[in-house]
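This document opens with one chain alone, in structure tokens, the form predicted on its own.
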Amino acid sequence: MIKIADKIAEAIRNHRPIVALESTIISHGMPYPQNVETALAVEEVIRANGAIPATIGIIDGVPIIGMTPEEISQFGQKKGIEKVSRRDLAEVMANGKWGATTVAATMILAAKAGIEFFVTGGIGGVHRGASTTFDVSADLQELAKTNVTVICAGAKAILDLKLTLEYLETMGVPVYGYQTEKLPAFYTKDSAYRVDKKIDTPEEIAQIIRVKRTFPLDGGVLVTNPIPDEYSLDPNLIEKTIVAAVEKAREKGINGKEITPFLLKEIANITEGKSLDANIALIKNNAALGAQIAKAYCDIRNKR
């Protein structure tokens, strides 16, 4: 039931680093061409820092592990691309439909491939005004329970983060800082909460994941990686932002898994493409550090 690029299988079987990536980026995330652009270039950084890329979508209701770039360039340009998380698989699947797999969903396919790593921008978390909506997303109960390691930028700004780290404890699931004891804000570089240990390079991660994965000790790991320094906005600047695009949201009734890509558009409307900039600044940044953590793992895995 689903489809796994060759190279990707190959990897897999010889325990080779390789790092998933999601394809909500392509088809909701930014507008075409930058999408695609920003989605070829990044698996270019991942294969320059020695692992291979596994973008992953639904094509024809087959999830494919390792989408082809010709694959990517379709996505980037069909309209009604469905947006899946775990709820919608199934569905999906069934009727034959395109989907673009969220964080949730795309950490269960690499599950399933067994692919440990997946880089992606920005998590989803508890939404603004969540003690009212109840709108949080099913990212955070995916990275409880599912044994993939995402490395991010932290929550998208546009999200409580306090109640997204709240959350996160509750459900058990680690959240290091990259080189830093601030959980970064997505657009900005941190925030005023901690994250729960600052790490210094990727092996040291990589033991960490290691010893929980033979302990085994089931669920997500989450790895926050600051935007770079030339890309970070200001933290003052975003917050009003935000609050204009939320506020613009409620006035239209926008709710669900509409709210982000409805925000994220905004914001960049409103900055005037910074947002979009700093967004793919960030996807490349990651996609660094998610390579090495990757490839350090393999080569503590294929010592022993």
Second form
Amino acid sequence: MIKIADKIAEAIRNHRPIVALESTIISHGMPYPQNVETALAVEEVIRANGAIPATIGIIDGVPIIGMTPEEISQFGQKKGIEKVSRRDLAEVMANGKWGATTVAATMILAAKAGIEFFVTGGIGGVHRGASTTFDVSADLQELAKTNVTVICAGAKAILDLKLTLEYLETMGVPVYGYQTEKLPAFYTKDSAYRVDKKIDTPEEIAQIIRVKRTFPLDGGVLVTNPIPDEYSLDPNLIEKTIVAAVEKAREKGINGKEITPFLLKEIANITEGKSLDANIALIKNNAALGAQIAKAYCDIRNKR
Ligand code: PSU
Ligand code: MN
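What about the form predicted together with pseudouridine-5'-monophosphate (PSU), after the form predicted on its own?
First the chain shown before, then all remaining chains and molecules of the complex.
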């Protein structure tokens, strides 16, 4: 029921390092044409760092593992593509629709294809005000149960980072900081919160994942990678922007799956594109690290 591109299928057979990429960031996370340019550039960064990229999305009801550049380009321009998380997967497939996969849905499809690493910008989490709205992204549940390592720049401060960390701890998901002890907050290098452990090299992360997988201990791993210094935005400005965006969403009564894309667009508008530049820079940065971790992991596994 899924289509794996020939190149990816061959790489899986030969135990080569593969890095999955999501498609919600293309259709809902960035405007055209930056979305397509970024998606293709991120694939290039992964190749340059010794791994094979596999962008995942749903076309005419079929999950594609390893979209072609043409498919990515169509994805970035087509209007009305549905955002697909775990809940939406079967319906979109059954009805032959196009679907943009979130972190949760991309993890599911990657795992089914046998891909163990996945790079994105930011994960979903526990939203501000979740004690009354109950808005907790399905990404967190997926990290709890699906055997994929997700490399990201932390979570946007549109979320309640403290509650997000508590939730991940409860669900048994380790949160590692790449060369940092503080949880990166997407647009900013750090936050007030500590990660579970600082890790300094891709090899060190690969060793831990190797133990987790051979033991085995089910579930995901979260690697958080700070945005490069030169792109890091002013934390006060970001906080003000986010408070304004969250307030506007509340006034407009936006909720459910619409809220994250709405907040992302609002923030891009308020910061006049600065947030978009930051977003592009951090995902490329994550792609390099993700490829290095995938490669280090394959080196360990293939040695035995
Ligand atoms: N956070 C970002 N950029 C994104 C997303 C989250 O900074 O593009 C997307 C991802 O695809 C993530 C999804 O999996 O939003 C989470 O949506 P929700 O909160 O509805 O689960
Ligand atoms: Mn939600």
